[in-house]
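Next up: just one chain, as structure tokens, the form predicted alone.
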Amino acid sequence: MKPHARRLDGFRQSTIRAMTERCVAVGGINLGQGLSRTPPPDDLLDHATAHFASADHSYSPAHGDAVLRQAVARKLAEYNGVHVDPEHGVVATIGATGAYNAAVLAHLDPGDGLLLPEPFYGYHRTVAEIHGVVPQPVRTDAPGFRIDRAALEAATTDRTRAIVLCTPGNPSGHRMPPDEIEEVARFAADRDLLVITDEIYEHLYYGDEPHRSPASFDLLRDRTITVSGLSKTYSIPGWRLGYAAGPPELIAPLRIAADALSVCAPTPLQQIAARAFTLPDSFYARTRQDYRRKRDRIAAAFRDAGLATNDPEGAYYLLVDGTPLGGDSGEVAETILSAAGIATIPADAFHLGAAPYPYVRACFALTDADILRVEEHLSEVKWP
């Protein structure tokens, strides 16, 4: 018997996992996986515990629950500009990686192209690739890491039909302005490309500008399937709960293969989660300010280490530097690891090829405790 698909050939267990595993072993502080340690909103814990037994614990539609599909739709109308058909234009998914694997697998075929800015989120290299699908890095500079035309003119051949947009990005933090959407709108609807967003970290942002979401720019509206999630906001990523918004004829075969690629989410948990997007705008401020002053505690550690970080202007990862202490960006995370106990994530995670400098991704949505930690090993550590 074989041992497995040759689809699987070359693949292995992501970094991300892989670091994680590595840091529990060493009994260090995972700064590595974006576990969310930050507490859920109380609100949303007693809403689960008064509302768990009643709700429904049967399979819900393919699409997801009605209660969470008017939910989203009514939080794109209001928070993202973005109007969808609750029914037609939503599906709900497991996590927003469900999503957009329900969207690769909908939309494109074995060895058609997909853009890829770097630096990437993992999960989207990998998913494209085991459906056959090829990834296009498109060549993005620190500390901007802006999109522009002449990047993606490069890195498209006639074979591509989409484009994955990471606003706030992962891992680099950045948020892309309306001349950057602009300028990839208009080469989209040029190439007549699908644009893929993934949106999970859009309200956890540092700047005064909020969230712009792609498909509310008129050029990217009818072309554009909108991914996002409540694992970050709320800090609930394993109820893994996901969501892909956008026309109906997008949504339509989107739909049958989320159905096909796991039934439903979880139906008691799309119901009670709904009760997240009624929280008051109060919550999203006090979550930005919480992540900013854990953002810059942990960046400080970091530079009275020695060791440089960018200044992200959302999600909630840190790129730090490390040349200082030689090698790649596999080998600087071992180090940080070793001396220091800190599990981080290696450069090379989030490129196609080799990382341009040997960076690391840290995550800051961690517990003061462990911030304390953290503060604690980096001012102590001797680099080898």
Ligand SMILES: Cc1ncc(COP(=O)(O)O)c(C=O)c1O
The other form holds:
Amino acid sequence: MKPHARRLDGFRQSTIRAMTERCVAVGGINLGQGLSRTPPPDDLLDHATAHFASADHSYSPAHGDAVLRQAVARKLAEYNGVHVDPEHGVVATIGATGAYNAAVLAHLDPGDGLLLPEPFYGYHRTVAEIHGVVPQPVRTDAPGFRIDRAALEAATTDRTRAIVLCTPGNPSGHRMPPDEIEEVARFAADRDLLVITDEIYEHLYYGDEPHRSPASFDLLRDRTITVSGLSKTYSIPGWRLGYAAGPPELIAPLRIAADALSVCAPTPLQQIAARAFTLPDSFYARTRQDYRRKRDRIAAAFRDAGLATNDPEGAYYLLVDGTPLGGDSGEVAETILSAAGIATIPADAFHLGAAPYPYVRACFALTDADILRVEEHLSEVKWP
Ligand SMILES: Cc1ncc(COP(=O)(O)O)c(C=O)c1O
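Switch over from the form predicted alone to the form predicted in complex with the ligand, please.
Complete assembly follows, chain above in first position.
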């Protein structure tokens, strides 16, 4: 028997999972995995305890339980300025990853090109490649990470069919301002591209500007699939709940793809999670304030240890410049793990080619106890 299907040739375990295993092996502090250690909101857990037994334990419709779809559509209108029909414009999925997977499967053929601004979230690349879609990296530069038309033109070929946006971005933390979204929108309209926008960090930002959803812009409304989920905002990644939303013509094929991939998202959790959308504004403000404090402490700890960081506007990652340590980003991550007992993710995981400089990604969504340990480790570290 052959060891695996040819479509998996070249695929390896993700760097993030591999680094997590290395971290456990050396008893380090894991800043690698993009995972929040903040507990889920009490209100949501209490609601789950009270309603789990009486929830529906069967399959939901392929596009999701009506209660969740209606809550998502209401939230999209109020928070994102995106108006979708809860029956024909929303599909509940297995996480935002499931929504992205279904969007790619439903709309792109093997050999089609998909513009992927670098640095990118690894699953945006991997999922595309699993489906035989060709990622086409679009260069953006630190510290702004702005997508401009020249870089889009340079990456586009006659096979390009779609572009992925991620705002706030993982790993960059970049939040696309309106004029950048408009520039991308004009390009997408000129080239007749589908836009898939991943906004899973939509509530996690540190400036005063509200979140801006690409699909709320006139030029993008009819060509955009908005992908998001509950993993990050509510710290429930294990519930595996996300959604895709957009115009019915784009969502109908996606619903077929999502059904084929996974039948439906977990029904009782869909019903319970609709409650999350009723949390008051103070919950989101408190969450942002908490992550901002953590960002500032971890950034200061790295800077005091001689490593500069970026100043992310959103999401919960810092980019730590490992240039003073020498070597490529993989070697920098190894040095930080062996000298400071801190696991991070090398930049190469976020680029198709080599990273432009040897940085690592550090997740700062830690417990306060772990933040203290990171501060202690970095204050005592002796770099080789
Ligand atoms: C940009 C982005 N999209 C999606 C996900 C995963 O989302 P989910 O747990 O909803 O599949 C992550 C997790 O790190 C992410 O960073």
